[in-house]
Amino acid sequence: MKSIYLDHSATTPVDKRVADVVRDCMLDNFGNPSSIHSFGREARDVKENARKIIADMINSSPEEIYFTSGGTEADNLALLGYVRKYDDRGKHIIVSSIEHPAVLRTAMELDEELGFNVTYVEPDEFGTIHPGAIAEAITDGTILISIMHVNNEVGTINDVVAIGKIAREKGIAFHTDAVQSFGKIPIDVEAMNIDMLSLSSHKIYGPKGVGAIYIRKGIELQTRVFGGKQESGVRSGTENLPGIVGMGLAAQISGEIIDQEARDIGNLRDELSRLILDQLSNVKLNGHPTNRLPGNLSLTFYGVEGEALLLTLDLQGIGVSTGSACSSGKSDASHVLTAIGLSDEDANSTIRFTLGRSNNLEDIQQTAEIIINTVNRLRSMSGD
């Protein structure tokens, strides 16, 4: 039985070309990038090449890219680093209620423990955060707005251009978590009026444990990690050079095929959706029907326990998710799904399929057939 991986929003398999360059870097570029001898200079050169690749991907300058341990650290650094640096300007921030936990829990810490006032803007029924709602939430004390580019559970794409414009006109810093969108749909920090941007390697077929943050020139963050002032003092500690090099190559590959890959994966996603919705009743599509990430498909199978469906699919070689991987192990219903109007019971009957570059039409047809048979069997067993 062929295994089919449909959980690419949780993580992606490392591209073999990326794995090869990571291995080569570990063996050949073992020098410390901070050292001034030839070994250090060679290491520094490959690090700076990766920085330039990532900068070019989002239309920034290399000096505005800082490497981190991943998207979570980048999100934490953006929020905590900014408000602690500029808290004399105000103590109000705006986030959405459906952010990734890396943003949401940081905002809650600021709200509950550090004396900041946080407004949690609600989405509409499609998971869209409307620019008008952001504008209405702004106060005289607002210093930071953080709204994700793409929702990690339902795939809805937010209008960060309009949100960034509102923030820019008000003189408020705008951060967006682009972990799910980077390398999958175009990003232009200048056109989108973005001041800070969080990125991750392992969502684009790169290694885990490395990410980056874009910080617009002129913005300073209070450092969270003290040490030898690597990354211009923004993030001290000897850099994860093999990871950085791998992220650079993964970004380069994604950038070269971004448009075609989005079309191909979007077509496969649409076919999976069509096959399931045409042959199963009582199934609901979550998220925006068209304005969504190409590979994301969130479906609620009414009358079916999502975890039972997931485990049954796993036994048949199909890997999917009941929500975001960062929320696995929780008994509570997804905060994203309940925010867009699903009951706890229906949220727990939801499966997230996220397709990637290794999937093909045969995978989709096989998955749809297994899904249809499994859902019908589970419903018959429960009497629904």
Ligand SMILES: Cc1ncc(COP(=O)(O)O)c(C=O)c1O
Given for the second form:
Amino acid sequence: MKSIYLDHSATTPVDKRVADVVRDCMLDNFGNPSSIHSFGREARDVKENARKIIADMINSSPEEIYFTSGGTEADNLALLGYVRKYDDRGKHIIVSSIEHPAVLRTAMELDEELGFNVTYVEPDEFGTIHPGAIAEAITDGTILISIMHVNNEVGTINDVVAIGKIAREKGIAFHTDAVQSFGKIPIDVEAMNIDMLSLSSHKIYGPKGVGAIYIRKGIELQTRVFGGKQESGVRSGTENLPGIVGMGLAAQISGEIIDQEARDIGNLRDELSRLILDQLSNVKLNGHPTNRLPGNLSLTFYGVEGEALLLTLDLQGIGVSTGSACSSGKSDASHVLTAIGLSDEDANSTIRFTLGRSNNLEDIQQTAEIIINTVNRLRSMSGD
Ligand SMILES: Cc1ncc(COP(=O)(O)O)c(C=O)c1O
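Show the same protein again, this time as the form predicted together with the named molecule rather than the form predicted on its own.
Now the complete complex, all chains and molecules, led by this one.
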């Protein structure tokens, strides 16, 4: 039985070329980037090379990129670091109600424990956060807006250009979580008026446990990790050099093929969608019909228990997720799916397929056939 991995938004298989440079770095480039001798200088050079690759991809300068342990730390740092530094200017922040928990739970902590006021802007039925709704939520005390570029569950792409413009005109900082979009669709922090941006390596075929935050020049974050002042004091601690080097190469590879890959994966996703929707009734597509991340397909199979479907597909070698990976294993309905109007029951009948570089047309045809048979079987068992 061939395994088919369709959960690329949870994580991606590491690119072989990336794994090779990570290994080489561990063995050959073990110096501490803070050391003055040649071992340290070599380590520093490869680190700075990775920083430059990432900066070029988002049209920032290398001095505005700081490496972190991943997207979660970048999100926490952006929100907590910013409000701690600038709370004398106001105590109100705006997020959407469908952010990843790395943003949402940080906002809730600010709201419920740290004396800030948070507005949670609701999406429309497609998962879009409207710039007009952001404008309406702004108060005199608003200091920060954090709206994700692409939603991790339904793949809807937000108009960060318009949201960034509104924030800029009002003198409010704008952070966007670009963990799902980086390396898959273009990002330009200048054109998009982005002040802070979160990135992660393991969504782009790089190693886990490494990411980065872009912080626009002039913004200072107050961090809570004190130490050797690595990463200009934004993130103390000896750097994860193999991870950083791996992230750099993963970003470079993604950047080189970004347009072609988006087209190829988008076509495969459309084919999977077509095959399933043509042959199964009572299936709903979630997220925006067109303005969606190329690899994302979120489908509600009415009357089918999502977890039963996931486990049955797993037995047949197909890896998918219910809602997001972070919420799998819990029976709570996804906060994203319920926010776009699904009932708890329908949210729990939803499967997220996320396609990536490891998939081909044969995988997609095989997956569609297995899904159609499995859904028909599960429905007939439940009498639907
Ligand atoms: C939108 C979004 N933000 C943040 C994260 C967290 O990133 P990391 O796993 O690197 O901590 C994820 C991971 O699923 C995500 O999808």
